[in-house]
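This document starts with one chain, in the form predicted on its own, laid out as structure tokens.
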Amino acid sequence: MSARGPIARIRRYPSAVAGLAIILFLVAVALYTVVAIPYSQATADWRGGEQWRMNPANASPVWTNRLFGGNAPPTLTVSSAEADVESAGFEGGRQMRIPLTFDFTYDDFPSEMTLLLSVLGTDRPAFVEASWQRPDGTDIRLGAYRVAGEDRIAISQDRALEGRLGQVPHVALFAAEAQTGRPEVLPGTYRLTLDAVLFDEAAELQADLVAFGRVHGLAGTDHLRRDLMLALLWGTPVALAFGILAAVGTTVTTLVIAAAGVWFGGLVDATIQRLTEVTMILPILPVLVMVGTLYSTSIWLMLGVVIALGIFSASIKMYRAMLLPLRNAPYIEAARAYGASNMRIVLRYMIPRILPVLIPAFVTLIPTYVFLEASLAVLGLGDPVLPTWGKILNDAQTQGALFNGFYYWVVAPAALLMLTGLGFALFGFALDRIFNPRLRSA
């Protein structure tokens, strides 16, 4: 077969082209991720919480609006820096009126409402009174607050306000009047007016009203407000690295050991076969669960255990059957005649003869280990540091995502896992037809 033969044969199989395209796409995503989001930044962001505080919790992806024909609100932030602030001084202090005005024309209510207040230029606390004006002219007093430094007022969790309004504030403040059944949004222009008294002439008050939305980003958010796109992106290089390293480690070592057993025979071969038979009866997943429970859930430790358990696997017997006819082949006898060493015969003359047949098996083995890593994470034995597809599924299971209707939380990582398996399977099966003489078409 010429050098261009395999490439030409691959192009003859649409499934091989599709599988290769999927694999190249995943590799491109993995390379982009490790360059655009360094490992240290990804792990710190995933474990941290402050950088996610402006994200809504359990928000669907923004594309669900178009997909399902809805008009769910995104997160809206209204800042005093863009408002027409009125200020008047008095002896020893000043008064401020900050109108935070915005249009709300969506079909659903915000998921939360929060008021962020900051008093600058003084150590003395300020007193702020907030009132809410609706498009129908209704004026609702929200409450008075004592603000020192920076303060975060969770309007949605104000139980006193909820008692006065009869339902959670972020629904009641936007709901149309005189409704029966499910509340509906009253569209129009809303205004939150803040009347503040500051006891320092040089003091300033900054305010931000945040109406958290129902949709966010391309992948949505979880219960900790984390953008799931980070875990979906970083799960790609982690899954590919784990799958490829495990497949390479187990395949290469198993092949070398099988070839050494065939060549040396006798006690060496018998020992290898007995170790293989013992290892074959060990269930790999329970062993990994035991290691993760009793020792560590580090992904690198799990990778080492997977490779260690996969060295003396059932593949050794298959490789041995393929290599036995080669032991007495004429070219092996010729190599022995000119004085080739045992290592050279094993590595240069025996193993390369069966590599073409093993390449498809190697390719299809990669998604097996990708699914194994995800399975460990789903069982709660994933690496506690890395954001991975399995960790997303584990969090979704823990938080009852499907029960609460957060389908995106499960569908996205599951789709990526299935896409990975599909890509390697299509490409591997096509390679099997190309390299396997028994399946090769004329």
Given for the second form:
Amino acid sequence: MSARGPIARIRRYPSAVAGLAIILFLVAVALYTVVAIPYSQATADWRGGEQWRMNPANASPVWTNRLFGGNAPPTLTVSSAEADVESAGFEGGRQMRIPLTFDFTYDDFPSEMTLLLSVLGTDRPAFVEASWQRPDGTDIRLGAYRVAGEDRIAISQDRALEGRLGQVPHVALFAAEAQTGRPEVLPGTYRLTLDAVLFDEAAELQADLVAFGRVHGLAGTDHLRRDLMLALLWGTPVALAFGILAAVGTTVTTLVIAAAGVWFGGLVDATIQRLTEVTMILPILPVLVMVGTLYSTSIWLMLGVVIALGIFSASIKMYRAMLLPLRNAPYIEAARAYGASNMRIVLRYMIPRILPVLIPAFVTLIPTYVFLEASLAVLGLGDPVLPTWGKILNDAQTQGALFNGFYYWVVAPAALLMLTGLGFALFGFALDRIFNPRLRSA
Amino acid sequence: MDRRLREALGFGLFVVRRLLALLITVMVGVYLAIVVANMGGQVDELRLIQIRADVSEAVRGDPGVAPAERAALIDQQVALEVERLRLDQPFVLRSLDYLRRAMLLDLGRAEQMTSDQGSRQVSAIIVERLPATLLLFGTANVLVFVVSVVIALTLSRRYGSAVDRTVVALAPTSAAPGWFYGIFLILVFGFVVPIAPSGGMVTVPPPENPLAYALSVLGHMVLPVLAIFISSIFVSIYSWRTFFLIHSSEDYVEMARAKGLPDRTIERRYILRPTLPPIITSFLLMLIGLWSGAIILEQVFNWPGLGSLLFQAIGFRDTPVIIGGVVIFAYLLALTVFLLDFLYALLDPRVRLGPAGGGR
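Switch from the form predicted on its own to the form predicted in complex with the partner chain and give that structure.
Complete assembly follows, chain above in first position.
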């Protein structure tokens, strides 16, 4: 059979081509991710914190607007740098008026509203008064603030304002007058006017009004405002690496051990058989859970335990059954006659004979481990620093994503897991039919 | 007469031998679990801290003890407790003691968790949860097994038909485990089109009437069983179909066909009977696989079984419960393996004679 044989045969199976395409796509995504977002940056960002503060929390992906015909607002930021600032100096200070104007024509309310103020050029606190002008002409006084340095005013969390308006501020400020049941958005141009008094002639006030949206990016955000895209992307190399390494680690060792047992027989074989039975009795997931609880949930430790438990796995019995008839095969006898060493016979003559059966099994084994890693993460035993698909699912579950209707939070990582599983399984099943013609003809 | 007796004796001997071998296997497995759980003395350290905390609390709460004597008294009491629990002995000795207790299912007392009846005994906690797991996974497994074998037999007769090709094409969907489909089932049938309960085992509060109770449990089983069913049915049918196809091309089957025997007879006597041992094997091996997957499926469906118990124990860092759970899982697996051997020997006389007759 020529080297091109298998490839030509693979091309005749559409499912094999589809599976291979999915695998190549995932590998490409993994490579891109590792290059574009370095490991240290990914783990640091995923820990959460300041870098995400301009993101809305629990925002759906942008494409949900398209899909469901909605018109939910993205995050709007209005900066004083683009506003017509009126400013007048006086003795020992400066007076400023900053109108922050923006159009709001969406179907849904913002998820949150925050005012970011910073006073530059002086240590003395400035006095800022904010008022809100709606398209229907009404004017609402939001409050007065003393601002020193940088300050973040969470309008949405202003309990006093909420009491005055009778509703959460980011809803009440945008709601149309006719209020029958569900509040509706009043579309039009809104303006937040800031009247500031600064107590230094060189001082300056910078203001940013952030109306956090209900949609963000291609993947949406979680409860900590983190962009889920980061974890979706980084989950790919993690899942592939874990699945492939675990599959390689277990199949190769198992195969060598099974072959050695069959070839040497006697005590070696008996020991291997008994060890296999012990491992069959050890439940993999509970043991992993125990290790994760008592030691560490590092993905490398988990990988090690998976491989260690997989060395004497039940498949040894299967390989043994396949290898036993080979033991007395004439070509092995010939090898022995010319003086081949035990090692040579096991590695060069016995193992290669059953590789065709093994390769499809190996490929279909990969998704098992990918899902195992996800299972551990869903149980809360995911790697402490790495963003993975399973960890997104775990977050979603603990935050009641389905109950709150954040379906995207569950669907995206699940779809990626399914894609990985399907890719390898399609390819593996097709390989099975290619390498084992007995199944094909049957 | 003596031929039968001899056979029965031989079978009994075989069962006893297998049972002993399995007991030793379980012992080794449990011992390994204990060593893993104790490695680095983590458990001992935790227990020491716990003892010290308990003793200090007891001594501080005693107004009859002068403050100056407290430290000495605490040390003395801790030493006593350490001696009582044999924490001063080397680990090798103690691990043997743990092993004896674990094998006798004396799983000790939980650190934080209690059973619904308020018991701190780990075995009481586990016994309370075990029936739920057995019910759910037993039902699902039997269902998958029976349905897949029956469909596979039918398909193997209609090799290459549209249904057959569809099943083959769908086989890769089994790459995902049950809990994964569970999430989608909950999403669709629990929230989008709420027609089935999405979690738990009975309605709250549980119905008084036993019939209503059973119906409620049945209703709650629908989605988890469906999740297991979807995740394993296609690959199961696929592998059985292939298996039957290979076996139905054996010479003796062709011969039976040539004789003009009806399809039913051929199926039952010429295909099913000789292939029964591998069928049973794979059924029980599937069971083994599912025990391990129980944790997460139960967690996703909030099913109050062993799996979710283990998960709660992780949350509490309740080591005795975790180890107890692992031990119980090991016993369940061993029981499954034993059943496998037993049935195999019942179905295939060669196995019984194998090692004893030395005919290999």
